[in-house]
Every structure is written in structure tokens, then in C-alpha cells.
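One chain is shown next in C-alpha cells, namely the form predicted on its own.
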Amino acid sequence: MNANICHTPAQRPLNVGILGGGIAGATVALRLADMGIQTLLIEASSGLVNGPPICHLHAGGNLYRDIGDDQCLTLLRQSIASVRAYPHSINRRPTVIATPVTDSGDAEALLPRLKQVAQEYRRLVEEDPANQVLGEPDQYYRCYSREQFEALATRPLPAQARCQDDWLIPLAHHLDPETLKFPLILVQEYGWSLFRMAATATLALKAAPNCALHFHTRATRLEPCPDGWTIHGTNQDGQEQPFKVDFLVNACGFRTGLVDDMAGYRRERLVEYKAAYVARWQTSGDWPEVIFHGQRGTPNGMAQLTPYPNGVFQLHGMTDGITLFKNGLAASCDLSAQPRLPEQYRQQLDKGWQQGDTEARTRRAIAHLARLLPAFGDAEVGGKPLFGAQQIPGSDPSLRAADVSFEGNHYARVEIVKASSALTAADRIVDRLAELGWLEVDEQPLSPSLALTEGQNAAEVEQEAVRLARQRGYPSELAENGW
């Protein structure tokens, strides 16, 4: 789809304002810059996607069990072209999903859904071949064995893997098949950089001639014009400015409700808390990302194994001592469209954590995942906790695939529980520009591919990566790429 930006009514050029720097912001934001839209993006604190933390690309959804084909369909379309508009954002690691003995799920029970799933990714690397992001189609998940798994305990180490079985070994060398349900799955679901995203928007929109960023500013009120929006915000001096917008976008994450409550739209969502934890493990070997499957908010929850170089892995795990928190979902009510967590979170949202609770939950984390893989009880901890909080439109806290929603002419509210989403999200706000005449397009789908992005090196992404990391109090190794 090529587009040529019309006038506004006002016989001006077409403004776009955006609420929120975050994934979903960030990537609005990129797209409309990349066509040439002029676009305002007002962010609150010092830089762009500091969001909650990020791990996978979910292609295929494999971690969620109680989700939908459809989601699982939507989520690996929404991956690939998330691929493409943040190229060198991705870890070419798989992910290997585990059934322990320990939970009540069939080890089998996703085989028919990875069928579906692989034959989507062959439809859509046929149909574009610059759709092949995830490796070869015909490899994109395999089954191993009890007899296959042993037999790659019996195999020395490699230096660095180079296909599939490599991938295993050193799984193999330390898992006990006694405690694991066969067959085990690899898939080639990647990890994703958070931080190198942040660096590939961060680069990208301050060098877009079109974009004007405005960090440490805080919109504090709302006022509808009969063509748009004014946005009143204050910075970090307590100066106020107005700013006059065509079109509002709030992608304010967990935080989409105040807008809503500013803007007078009222809107059914929940928001949940959550972390993942920072180790470091002295180990030897090509990690994949693991993932025990377990039921959700048990003391068997599902354990998370995300690796990064240099011995540094994320964690998560799905109890209310470790990722879960306690009373951490909360819902939207009549008086307001935002969602109150508990003044706890709240706290540690906008002051940070405290060293104590850092310790306690990464070691709740790191005997989590002990319990499936003991050599692991030896990591120790490696870093402040990744958290932040999620938003889910509607009430069914299993939703995973969501985008966006429109009130009037005028406002969008971006509503992504993936980030994987957020490039749908603003597809769907460029065919709302052009359905209201402020655009004009031709026939052919907006390839996912940015020019904005693109055209960037891999190494000053990573630079620019490493810096950001080190600036917000991280290990480097989450921003580094090692694969």
C-alpha cells in the first residue's frame, strides 16, 4: 500500500499525535514516520519501549496452551512481520517446550496445532519469500524421543551449535528423562531483544525528519476540538505546552485508561503484574529456550528459561511467588476505564524494587526452575527484575492477540497484550486514516519492511542497545547478540 497524505479539513498537513513511547507507540509511530506522516510521539520518562519485559516472539503461541489456533495463527503473521520492521532485534536461538511428569498435559496435545502452524509459515514464505524469518519451513518444529533424547546425553558438548540436535545436548546432559513426558518439542520460535528494539526505534525516530519526540512530558489533559485534539502536557520542569493534533493515539499501556478517562470514553479492561528475573549460571553450551509447561498459579506453574550470552538467563515462572503476584490482575469498573492495582505495585511500577524483594523472588525463580533441571541451583542472581504491567481489552485474561480500537473520527487506543501485535495495530490506524479521506492508497497491502529500519547497522543497533541497557540499570548481555 502506497500512500500520499492528503489535507485536513483545516487545509493543513495531517498531524498525528501519540500518547505513550512504549512497544505499541514506538511502532505507530515508526510506521507513520516511514510514510512520511507528520507525527508527534509524547513519552514520560527518558527513552522509548521501557515496557514490561519481553522475551519471545510467541510465533506460534506455544506457551499458551489454553489459546486458540486462530491466536496462534495471528500471533505467528503478527511475528514475522515484526521481524521485518525491527530486523536486528531477534536471537536465532529455538525454544525447546518440556512436559514434566508433574503436569496433568499430554506432551502430544500441541502436535496438531504445530502442523497447523508450519503449514502457515510455508504458505506465507511461498506467498513472500522475505517472509522467511524463522528459519527453513520444513524445520520449524521437530519431536524428539525418549531413546533419541538419551542418546544425545551420550554426545560430547559443541562448541557451537550448528543444527537441531546440537540445540539438545546440553538439555540432555542435564535433564533427567525420568522427570519428562516425550516427546520433547524444538521449535524455531526466536527470542526477542527488548532492548535492541528500544535501540531500533530509538535510532529510527530521531533521525525521521517527520517525527518530533518529546520525552519527560506527561499528558495532563485532553481538550476535543472539532477537528482533533489538543494534548496538554507537562514536562519535567513543570512547563506546560499544548499541543494540536489531527488524530490522537493512546498507546499508554497499562496506563490506556487515564487517556480514556481524560478523552470521557469509557472501556472494559484488565491489567495485570508481572516480572521475570535476572541470573547468571556459569554453564557450557548453546542454550535454547526452555519451557516446562505447568498449570498456571500452582506451585508446579510453567517455568521459563531464556538464554543470553555470557551465562545470563531471564526467568519466569508462572506461580504467585514468582511471576504471578497476588491480587496482581485487576479490572477496569464503572467510574473509571483504568484498572487499580494494589498501592504495592504501584510502587514498585514508579519507584523501582526494593534490593530485598529483588533476592527473594529471583531465588524463588532460580529454585523454581531447579526443580526440573538441578545443576541450575546454582546460578545466582544477576541483575534488577525485568516488571512492568499488561493491559487486556475485554475481561478474559487468557486473550493474547489484540490490536487496536477506535472512538469517533479522531481517537485510537492501541491495546496490545504482545508486543508481536503492535505493527497490526498500526496497519489498522493507517486504514483508519485513509478510510476517513486523510489518506490516499492503492490497493496493495503496507509491506512490514520500514525504511526508517531497514537500512540499519546491526552493530550501532547493538551499541545503542548495550548503552540503553547499562543507562536503565541492566546486565549488557540482554542487549547483546549472541547467535
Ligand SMILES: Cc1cc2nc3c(=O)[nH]c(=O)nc-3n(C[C@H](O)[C@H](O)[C@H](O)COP(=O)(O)OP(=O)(O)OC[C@H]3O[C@@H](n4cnc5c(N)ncnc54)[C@H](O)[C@@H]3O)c2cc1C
The other form holds:
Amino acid sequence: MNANICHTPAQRPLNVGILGGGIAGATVALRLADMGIQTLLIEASSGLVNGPPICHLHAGGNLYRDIGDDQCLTLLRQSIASVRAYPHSINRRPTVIATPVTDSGDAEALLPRLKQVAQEYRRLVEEDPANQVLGEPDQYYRCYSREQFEALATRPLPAQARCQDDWLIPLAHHLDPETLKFPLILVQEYGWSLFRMAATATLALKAAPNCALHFHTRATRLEPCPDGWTIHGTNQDGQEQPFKVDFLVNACGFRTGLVDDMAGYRRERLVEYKAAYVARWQTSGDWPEVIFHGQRGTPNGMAQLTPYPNGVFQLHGMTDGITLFKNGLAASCDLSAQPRLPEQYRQQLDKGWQQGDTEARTRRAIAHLARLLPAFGDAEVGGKPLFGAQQIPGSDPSLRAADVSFEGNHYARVEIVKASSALTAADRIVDRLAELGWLEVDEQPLSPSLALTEGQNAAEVEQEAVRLARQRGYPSELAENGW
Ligand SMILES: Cc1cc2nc3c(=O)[nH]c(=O)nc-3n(C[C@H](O)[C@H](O)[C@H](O)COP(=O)(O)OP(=O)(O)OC[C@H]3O[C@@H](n4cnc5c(N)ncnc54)[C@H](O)[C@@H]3O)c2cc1C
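Switching conditions: you have the form predicted on its own, so give me the form predicted together with the ligand.
Shown next: the complete complex, the earlier chain at its head.
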């Protein structure tokens, strides 16, 4: 990306302060550092991308029956850009979408949208062949009839999945077709490795000459100046340090409202507390991700089985006893831009989970999957949950594609719901800096590629990811690249 950095009115090179080093803050830092802009990233925890989990890329939004086609197309475009920016963090295996007979939905209802998404993917590849990161456009999705599925059940498990049929065979061996509506849909919705993403960001930003990283530092006070902000950061020992910046990016995830409050800005938002679980299940074959659709918040809520190497699976169950939590969706109010979650969830967010809660909810998640995949009842608890809260700007809890908003000339807040929107948010911040006259950028749209991640080595990223997973108390398989 070509950009000339103009001087600020105070005749210094532009200096951007980023609060929060989740995928949003790390992506903004990478984009700006890539362009030679001086950045300062302040992160309260010990490392980058250390917040709520990410496991689905959402390249087409097919997990969500309740969102509009426009959001699905946005998620597709953003996911393609994310794969190009962070290629070593992607788990390249498809997703199978199944509608159980217990669900009132129609298994064919997704087809008109899938056609649109596939058409858009084809258009993007024609526009730029480097966009072909989800396989051949005409193989973006495939429908399987009951007869085809039953025929696959008679085939032996391949040593390695090499074609679409191969990915269905483990499922065909285990699922009773009587329990499903047809067609089953296999779609190129890949997984996104939280730990390889954390490793990518860590290796790239530590090597970036113009990004200063401050870990274990929480922004506790903001002071507006005529040409920017002074951020007061407090470290682990309670010592305060001021940082003067020309432009502030609030990328504090579900705590974004606390920083809005410090800056004196109102904003309506929701915050949702959720968790996913880790199980071990001795099985064979290359498993796809499996989504069993179901009505959110009911006992039959959607069940998601996300595979990792060596029989490790991540589980979601969209019921109040598994992934969702009673009163786990909170809204901001007139007095504060920060929604307030119930005390018990705030405790878990700050101090972690008690072993009893981990056991109880993980076992419930296993049982939820075993309703449809009975053999999965043998799975065991595989570790502590992946949990956290996410923000949703506005008041619509089904919003999935959101990016950034601005206040005045010196403040941006990144408010992504899905990780793939981070790059769009970063690019809109670049546009804003150019609009403000602090950058001169050429007319070309920004390429999704990042020089700081482009030359990374897959093995080094994986090694760092395994280190981070262990350090954070998770099985190393969650970091490994099995595909
Ligand atoms: C159970 C669950 C499953 C999910 N699964 C997916 C998925 O499969 N795919 C997907 O795309 N998304 C998923 N999400 C959503 C995704 O996790 C979030 O959208 C994403 O993490 C948001 O990134 P962020 O950088 O905005 O926020 P965060 O990751 O929350 O990062 C914010 C950072 O700011 C830091 N911070 C906060 N306050 C301060 C302060 N005052 N000073 C300094 N630092 C501060 C925090 O320590 C944190 O590191 C899931 C969320 C949950 C809860």
C-alpha cells in the first residue's frame, strides 16, 4: 500500500493509539504499521488475540438462517480478505449443514441464498484470481440427497479427505438418515484457528518497527487535548503512564463502552456472554465441521461440532444451558455506553471458570450433540471452555456484519461482531485518516494482503500458536494445522 504520512498540526508524524489487542486492535495495528504509521497498542492482558474465541470464518454466513442475504455477502467478502491477510490461521475443511427432522425449518430454504453467495464468490474470483481462497467457485457448495448420503455410508473411510464426498463419509457412517431432512449441504465455510491467529499477530507486530506494544496495561482514563488524546494507562503494579496520541482507536471488544464512557461518548450497544466447549472423542477419519440447525434459545438450539486434530472437538449448543446464558445478553442505557452483565458472568470473565461449571456445561454440550450423533456420547471433557463476551452495536441481537464508527476528528471505535470484519474496520480507519488530511493514499483500493504477515512461515506460526495455547491452558491441538 502506498501512503504518504502527512504531519499533524503539531508538526509531528501521525501517532495512532490503539486500545485493545484482540483481532480488531491487532488488525488495525498491522494495517497502519504496514503503511509506516507510528502506532501504540495498549492491551490489558498478557498478549494479543487473547479474548473470546474464534472458530468459524463465516465465509457466507450459512450458519445463520436469521440474517439477511446482504450480511451473508458482506461476510463472504470480508472472509476472503481475511484468508488473504492471515493465510496461516485458516483451518481448510468444509462445513456440513444438516437440518434435523425435529426442526421446523426447511432443508432447502438456504439454497436461494447459497446460489447468490456462490455467484458473488465467482464474481470476486473473476475480478481478482487471488480471491480464490475457498476452492473452485463452482464447488462452493454441494447438496446431498438421502440416496447419495446412504450410498456414502457403504464406502470405507478414506485415509485422507481429498474430495467433497470424502468429507461426508465419516458423517454417513455415524448419522441415521431417518433423523435428518434432506438435502444435506456441504459448503466451503472454513474454520479459523484462534491460536494461529494470535501467533500471526504476535509474530508480525513484535517484528514491526513502528508499532510499540504495551501489555499488562489497561487504559483507565482519557484526557482530550486540542489535537488528540492523552491516554492514561495503568500497569499491573498500579503505576500510571500517560501516552499522547493524535488519533485514538477504541478496540476494547465487549469493554468498548467503558472507553466510550471515559471519552464522554454515548453509544447504544448490546453485549452477549457465551462459551464453547472442548471435548475429546476417539474417532477416525477427517471430519468436517457439522452444523445441526435448531431454533436458538430452545432446548433444540443449533449444535455445532468443530473438528481439530487428534480427536479434539470444539462444541457449541445454542441453548441457555450450553453456549448461551440466562440474562447473558445485556444492553447499554442512557447513563453508560457499557452494558452490564450479571455479576456471576463478570466474575467468570475476570477470574475464569470453576471446574464444576466446566464439567457440567461441557457434559451438557456432549449430550446435546449426541442427540443427533449418538456415538459422540462417548466423548470426554477435553479442557476448559473457550468463553467471553462480544459486543453488538445498536439493538439488533442478530446483527453479524458490523465494523467501525467515528466521533469527531480523533476517535474511532471498532465494533466488530465477527472477526472477519476486522480488516474492513481497519481499512475504514485508513480512509478516515486520509479524509482528515493525515495521510495521502493513492486511489487504488487497499489490498487485503499485509506485508507484515505475507512473508510468515506456516511452521513458525504453528509453533508459536502451540506455545500460546499451552501458556493459556488449552490443548495444543486447538493450535495445530491438521489440514
Ligand atoms: C463463545 C464465542 C464464540 C465465538 N465464535 C466466533 C467465531 O467462530 N467466529 C467469529 O468470527 N467470531 C466469533 N466470536 C466473536 C469474536 O470472538 C469477537 O467478535 C472478536 O473476538 C472481537 O474481537 P475484538 O478485538 O473486537 O475484541 P476482543 O477480542 O474482546 O479484544 C478486546 C481486547 O481489549 C482489551 N481491553 C479491554 N479493555 C481495555 C482497556 N481499557 N485497556 C486496554 N485493553 C483493554 C481486552 O483485554 C481484549 O484483549 C465468538 C464469541 C464468543 C463469545
